[in-house]
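The chain that follows stands alone, in the form predicted alone, written as structure tokens.
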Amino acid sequence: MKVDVQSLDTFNQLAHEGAQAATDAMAQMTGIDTHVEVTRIMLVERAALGEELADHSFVGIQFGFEGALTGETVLVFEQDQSAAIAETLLGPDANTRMAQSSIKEVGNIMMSGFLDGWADFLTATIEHDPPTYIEGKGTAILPEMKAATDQVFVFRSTIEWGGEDVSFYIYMLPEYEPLAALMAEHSLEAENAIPVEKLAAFNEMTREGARQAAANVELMSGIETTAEVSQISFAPIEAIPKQFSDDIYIGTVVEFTGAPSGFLLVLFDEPSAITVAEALMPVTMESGELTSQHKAAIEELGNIITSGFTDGWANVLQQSIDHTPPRVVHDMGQAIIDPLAAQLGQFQRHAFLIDSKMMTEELAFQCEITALPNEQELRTALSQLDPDRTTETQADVEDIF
């Protein structure tokens, strides 16, 4: 089963309109402002499906559907922005019983609207089941999937409630099967299809550079490092710099080049840079402030990361991938990304965003590596994978020191 770079956006662009028809929804109900700020098609392992809702409490919806597609919908959002969406509503006396009935109709509303811009595309029917109101922390507030396989495509909308601090998230999560079927049959470009396994097994192929990339890590610095999450997204390519936040981060930033080329960035917010970077220096640092002895400990941590990862890469594709010197980054996350994206978009119209992250329990600190490959050489890649092959990423230490 195979699908091209024409189905994805087809369908990316479908569930950006399902969700502005939801936001239309919300609007009309109670002259707010609302927008769409970004949605993405994802293929993600089950185990970390809705990472980034880290372990907030959430509230909000959920129903399953069924007909053209299966699956479960939700739509969620901060448990402490419901008082601001129940006043809107009901007005400042609203009850806590009388808020929940307000979020089910919205949401109903709102997802209603969701699931019939799909049907209509489909030029199908899909049912779904009364809303059910959800609480839940972290990712406790998605539904199981009831997938046989590891990895699930998931669509999330990003909406933005204008005037008020509330953020809505929707999950479609749709049977794998059924989808990649109805992909499969709006495909346009037969002869640059990605067979779906093979995009599956890419993910693989990249959780398992992750690994190597920690394993690199804790041989450098004797901490103990894990890999954690790996997911492909697809969006626009002007949509790119939106999936990442203001926040500042310090990291490198490599270009890469052979089968696939295209940039890797090694990020850290500013906390966990100056604590993973004092790990490595001989010396204690007397201050919290990052300095030019912090800024070279990263660029040096950022080229043993980039090493592991694109020489798993390279092992598991049987090509050489070579990379420039890291170039150490400093700035907001949107900032960082946006002439990356912006030089690739002079070739693409459409970016795959290939996500991994690092962590440990010894010190407090994160680092998310996140890959952009040049699209066209990507399907190349994918197409000379060998599935079998994507656990074979062992790098050899001397190559890499």
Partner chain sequence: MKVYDGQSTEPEAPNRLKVGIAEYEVTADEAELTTSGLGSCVGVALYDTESGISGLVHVMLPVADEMRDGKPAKFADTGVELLIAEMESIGAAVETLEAKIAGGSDMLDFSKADKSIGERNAEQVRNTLSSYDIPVVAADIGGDYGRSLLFEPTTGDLVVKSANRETQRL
Second form
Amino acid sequence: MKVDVQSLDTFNQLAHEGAQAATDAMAQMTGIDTHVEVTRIMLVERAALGEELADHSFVGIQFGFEGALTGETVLVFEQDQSAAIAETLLGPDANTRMAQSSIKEVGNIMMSGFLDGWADFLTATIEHDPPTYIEGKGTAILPEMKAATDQVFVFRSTIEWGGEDVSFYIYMLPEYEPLAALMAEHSLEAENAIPVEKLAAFNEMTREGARQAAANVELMSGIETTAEVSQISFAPIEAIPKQFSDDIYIGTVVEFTGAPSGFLLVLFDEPSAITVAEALMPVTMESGELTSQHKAAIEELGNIITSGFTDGWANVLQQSIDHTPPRVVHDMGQAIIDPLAAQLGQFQRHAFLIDSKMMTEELAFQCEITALPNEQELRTALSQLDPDRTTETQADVEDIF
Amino acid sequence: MADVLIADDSEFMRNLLREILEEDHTIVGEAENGVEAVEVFKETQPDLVMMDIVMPIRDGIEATNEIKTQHPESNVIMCTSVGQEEKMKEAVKAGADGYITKPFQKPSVIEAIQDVVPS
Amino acid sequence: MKVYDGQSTEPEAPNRLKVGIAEYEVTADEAELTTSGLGSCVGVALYDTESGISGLVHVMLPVADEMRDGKPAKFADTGVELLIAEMESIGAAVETLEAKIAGGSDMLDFSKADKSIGERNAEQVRNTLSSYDIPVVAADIGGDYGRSLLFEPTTGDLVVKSANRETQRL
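For comparison with the form predicted alone, provide the form predicted in complex with the partner chain.
The complete assembly is shown below, putting the previous chain first.
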């Protein structure tokens, strides 16, 4: 299977418009106003699917669909949101059975709206089963995916709820073969298409890079650190900053040059930054506030994480990748990535976003590593990528000297 | 005033339709799937069926097909969340007399029924 | 076959409209307009002093010509033009429009060009506005920090929030 930017874009748009149709349906039934924040196509490890659900309690619906496209789709609301929906439909004293039935029907109507656009675009029908009501915690609520591969394509829309900082999610999990056939059919630039195995190989390589970076952090801070989740997503360039919240982050940004070039961000939320910086410092700090010493520690950490990451790429690609000294940033997440997306946006309409997360078991510490490469150069690099080399993220000094 | 059968697998939706329709019509039966819809149709001989499409066991298009084949004089309005054009064509082929997409507004339900079974 | 759906009635106007990147909103009934996470992007709030009609656009790049992709609200020139046209279509008059603008920060500009994207965005916004003779009555442009905006049609104020500095009211 090969994917090209054109078909990725078309499919992303269908998913986004579908999510909009779904939320319009909900607004009409319940009067609850929602805003589709962002829709992205992701290539993600099956095991890491849905990590954004954390350990929150969700309810929602799930149904299988088949026809022009085959797979599963899921719509999940946080538990308290579902209560609010049921209340707008049934009043305050509805019994549980009716509340479930109403959620099921709202979900059903929303997700039918989501699929209609795809069917009409493909001038075909997409049949779907009656919805099943589901509830559960975190990723456990998502269906098992029948896939022969470790990595799966997922369309995910995040929907913001009445201006508040809570969201609900629509996932569409298509089966690989029918999706591959459709993508091939809607491909316009066959010569620029990327084989999916190479994207998947690149993803694995990124995970290795993140593991290396996590090992570096552990070595420096003594905090046991693991790398989690590594995914490649694709979105229009103006949707890239929306992948980050408005929360304040602190971290580093570098520009890297080579094949490919682009930007790499290492961002911590504020409490994480303070925790990890203090673990690096020789003396104990009492303030609990971010000082210039904290920032210096973060700068050094960002530098090391960045190198761990780009070294891995360079070794697999057998290219050198240089990066600028890190610039320390402390600002709203969206505002940090916005100028970077704008700089790439002068030359490209879409972008691949590669992200990994690092976290620790004991301490509340989380770090996001995000690469925003030049799209054309990434495609070139991928076309030259040897999938068998993806484990070669570490150069063997003995081999060279 | 028409005798109406409501076929929908969602209890919430059956209640909602019942509330809207009961003002002007008589609900003579309810069904939760396509098989029940055909059975209850035979028992109650309604003037109109409000038929969902996506239902377990047997879907609303098949049920409509059977009802319309055996009783061409009957009236069936599809009432579904599916808004796909190709699906609407299938509904026409099965003999459906009208098509309401969910979410609907009360006036559009009343208008659709008025068009199919004029009072 | 006639298809009956629920699209006939308009939902009630919400009291707060959120504007994403490369998006715009206009309002004739005093809904608050917000946009967040402006780095080098520029937010342009237009207000009709006669009718009270307001609009907000969040532009990302200076000139549409550089990248034809049919998304006018993404660019400073076509975004401002589009906002004006949409406001006129619901009853605003271009003669009585006033502008307040914010954003266009220089943060994280890695380009070797003389001017940052933020500067070029702000410059293009001003140029396009002046071609319509729309005065910029207040501006908070540049610097090396991000901004979030809230426009209040009831007061005509543009509230600018940043991570590390006092909230401004323009």
